[in-house]
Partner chain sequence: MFQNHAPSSAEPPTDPPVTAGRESLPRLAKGQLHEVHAGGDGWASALAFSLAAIEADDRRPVLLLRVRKDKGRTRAMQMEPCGEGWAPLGLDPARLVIVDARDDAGLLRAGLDAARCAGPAAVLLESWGRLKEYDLVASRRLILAAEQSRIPIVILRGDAEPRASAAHTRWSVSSAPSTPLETRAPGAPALHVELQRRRGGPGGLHWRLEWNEEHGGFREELIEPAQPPLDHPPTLPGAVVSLDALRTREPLRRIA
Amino acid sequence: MPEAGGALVARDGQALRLAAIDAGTQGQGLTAGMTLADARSRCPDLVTAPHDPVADARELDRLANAMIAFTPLVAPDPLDGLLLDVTGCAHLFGGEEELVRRVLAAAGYTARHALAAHAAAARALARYGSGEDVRALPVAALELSEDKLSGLRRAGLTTLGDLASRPMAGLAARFGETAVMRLRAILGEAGSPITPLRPAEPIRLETRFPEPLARTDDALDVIEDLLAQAARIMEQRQLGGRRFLVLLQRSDNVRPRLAVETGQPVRDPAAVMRLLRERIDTLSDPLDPGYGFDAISLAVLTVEHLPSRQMGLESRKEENEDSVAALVDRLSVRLGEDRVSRLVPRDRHLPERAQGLVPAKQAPPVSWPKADERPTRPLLLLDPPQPVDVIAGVPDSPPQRFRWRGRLHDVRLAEGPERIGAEWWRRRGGHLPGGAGDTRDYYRIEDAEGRRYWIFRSGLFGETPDPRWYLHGLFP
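How about the structure of this chain only, in the form predicted alone?
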């Protein structure tokens, strides 16, 4: 059997599909887009990992910034490509071959590459060809829809050279103008400019004084003015700051530093000033001007995209979200980031481990159930689950009556079961057949008084002779 390859897997509706495959997997008949079940049938030893498109985009951006060492004209080509305009740069590295060798070594990945006179041709050769003749490329290089590509092949047009020999007006009428535009771009008959990734100029502002500032309040006024200037720059660039650093230079060469960090990108000077004042209040040594401040500088160390907001029907909701974010920032500055936490969901199988606490500033955006939505799982979990006595009709049926804390409850409605298996892949030795309590069957039930509960049976009758019942959660 050939050595197992690797693939990245992503969910597509109710199916798991291969999002990307490595070179070793291609030789086993697997292709991107194939369902994981079909791939397993062909390659039982296939090694898979979840696809993370956000991490891919972040890595592509990192590589694009690294390529600026070879040329200032670098453009990402999502999802997995880079375009480099090396015009006038190759001789600095000893020629094109040496430049290509250094670029591939700096990338650190096994990569396909191509050199051409313009970007569209280089991109098509790298992705769909193996030589230097763009006319020999397959029509797939046009990246049209599958039905149009099938139509081209049925018409006997299999390469770009076949298309180039036909009248463009006829191709546009039958297969669309997009096909003609992309063909002309690859052939070099139309321009294919790239939009280079230029590193943004860092936001750093400084004010120097002819006479030292002797009052702390005057220094704070200057800081607020610098923040207003930085806000105007960030608004022009559609950015918001996450980390701000203020450096005050005293006449005796002492340089106090004030640093604050926000949970979300902001460019409101008043919001940042509130955090800076909170930071000053937490200092063991007050902000002493000494013999006066000679200069004050401000640097926005971390920025993120923040488009201009248009006030509309959702303005009240946005104001509430901003108020919560501002409260989190103030508490984090005053109490410390590790003491202000937020619940985030975790990719764990068992309900009691499906969420965890992380510092609120590091928590990603989370979509919790809305107030008017009926959750399928309770918001309140009992830790640990409390045992209950249950009367059920037949095995594997929902409870008909249960006793909790000495009180008897008659079940009026029941929904389930939702079967949850144990996380056997986290145990040494894998799945252990016959282990008591390996499987849970959860039921959403409502008693005669309208109260709703989340009850599960620990273990199946095939796993243990006497499964026990537990109350795990309460619905609002």
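Just so we're on the same page, rigid core means the largest C-alpha set that superposes within 1.5 Å between forms. Numbering follows the first chain given and starts at 1. Everything quoted here is computed from the prediction, not taken from an experiment. What changes on going to the form predicted in complex with its partner chain:
Once the rigid core is overlaid between the two forms, residue 356 counts among the residues whose Cα shifts by 2 Å or more. Shown in the overlay between the two forms, fitted on the rigid core, is a CA shift at residue 188 smaller than 2 Å. Residue 59 is not among the residues whose C-alpha shifts by 2 Å or more between the two forms once the rigid core is aligned; its shift stays under 2 Å.
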The other form holds:
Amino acid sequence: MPEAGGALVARDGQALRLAAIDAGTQGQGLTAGMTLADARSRCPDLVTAPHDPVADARELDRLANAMIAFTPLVAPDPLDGLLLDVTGCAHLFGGEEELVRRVLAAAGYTARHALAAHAAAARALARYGSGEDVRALPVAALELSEDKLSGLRRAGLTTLGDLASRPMAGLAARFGETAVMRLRAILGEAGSPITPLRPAEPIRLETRFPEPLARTDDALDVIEDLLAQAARIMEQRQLGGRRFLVLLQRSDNVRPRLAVETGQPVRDPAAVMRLLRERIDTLSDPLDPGYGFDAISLAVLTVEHLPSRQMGLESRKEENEDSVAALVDRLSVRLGEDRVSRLVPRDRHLPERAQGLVPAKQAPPVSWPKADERPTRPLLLLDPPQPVDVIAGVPDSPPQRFRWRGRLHDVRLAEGPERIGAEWWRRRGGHLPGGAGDTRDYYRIEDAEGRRYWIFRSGLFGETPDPRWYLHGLFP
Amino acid sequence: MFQNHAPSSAEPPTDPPVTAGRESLPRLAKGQLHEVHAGGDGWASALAFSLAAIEADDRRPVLLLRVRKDKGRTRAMQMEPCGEGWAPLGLDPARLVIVDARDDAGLLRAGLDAARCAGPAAVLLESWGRLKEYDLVASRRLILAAEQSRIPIVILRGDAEPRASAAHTRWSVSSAPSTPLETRAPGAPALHVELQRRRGGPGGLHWRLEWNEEHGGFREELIEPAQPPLDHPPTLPGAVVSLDALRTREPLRRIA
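Could you switch over to the form predicted in complex with its partner chain, since the one displayed so far is the form predicted alone?
What follows is the whole complex; the chain from before opens it.
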């Protein structure tokens, strides 16, 4: 039995097809594009995983950025290639072999590589060749359509060397301009420029003062000025900042830092200034200029795309959303991020777990599922559920009377039970009898004075020796 | 709900028009400060009333401000809104933004910031006990902010004695017995609401509100003042100071 290989599977219309296969599978007659059913019949113990092209692209992007360590000119070659212009870089790493070894180690994947004088030649050699001779490459390296390639092969032209020895005009007439252009690029007769990634210049601004700045207000004015400059830079690049850092350098080498984060990208200096003032207010010691500030620098650490916006007559709604976002930012800075939150639904079974609080700054509002035909839920949940003393019939009756906080409540009306099982699938050993936790029977009850409660018995009679009752919610 | 009394948003912030005798329940108008008193047991009722009676746009966020001591230090009972329970009362829980202040002073400060912001549909402040920071000056500040931003501010006061304040209305809300269903099950939400004080109008009016399952919204029914329910003393101390609703003079200043 051959060793099991792996493959990535993507849905193509109605069929599941192999999108990519690994080295372990290649010898077994599997190819990318084959349906999963065919592949399984040839290789029953095939290990599959879903294909995620977005993650692939992101990973390629990450690799390209990591390659900046070797050369400033890196171009991604989608879907799975990288072009590095290492002109003048190899000697820094002790020669080309050493450079290649390091690049492959940094990439961390099984990779093929080739070195050539031109990007197109190196690319063709890495993808289709084995040696260093571009003339020995198969015609497939031209990446033409399948019928043109078979036309070339039928004409007896199998390598690029065969093509190169023939007049180009005839090739162009028969197989198209593209074929000639690619051939000339691979042979080095035409240029094959790459468009390297340009790492965005970080937004850092600094002001140095001839004399130390002794007043906090002046320092704040300078910061506002820096923010205005940063806003202009960000406006040009259509960016907005999410994290701002202000570094103040005092003459006695103390460097207070002020950092603020926003929930939405912002450019407006006034908005950032408000957050900074909030931050200064929360400092245990106020911003003390001491002997004065020598320099103040501002860095926008995290940026996001923020298109310019035209102020329209009908922009009232957006303004409102902006002002709530700004308020959320301010309160998050003052109170802490986890103290300004939103309710989000969670796909859980127990009522207290079926929702969660997430910081409002990080989470956009999520839509809640439509209330279905489920029994109604209370408006408020008591956290934790409050133990109450109850008089109730056994085994399955609503309570008749209960005592909470020293007050006796006579139950006038009751509805239930709504049985909510424990989440046995989340517990170790939950599938074993008695391992799941207690089943809850919820009742909606109304006492003699008209107050409505949500009360539950934790555990069934027979499951637990002495089930306890808890108050879990209030209805209006 | 309460359509018959909804002033259009173009009007300046005025008190609800005063008509003697039988009248419909005034809404918690925009640009005003409203106090809602309730006990711990009736907290859900107070919230439901505030959200239903508030005069607000129904897509913008609603801010709920409350006090939470540092987590982990306290094991006291807390009341968390239950998203699934809000939706049937016509409020999308996704609109809710919850702000946890550390203490009462922080609550009022955050409330003032929120009141100055025109973005939210309404601002609800949950407070418990005496709330000594809440006085004439603090309430007047909230009103000035609300007049600017044209949003309603509701301060929910749990287990608290009414205090002198500049609020436009003061309500007391509790649960009322519901109309039982056929199976002796509790019926739709029902509230007992008392308008204790109102600036420029008579107070001491009682209503019974019952949720209308078919159409949404509360159906109201005026209870004759002659028979106040037993658990509500007819008069309560603490006056709403009469101030002009439309500010024609200098702002109120603290006199030492």
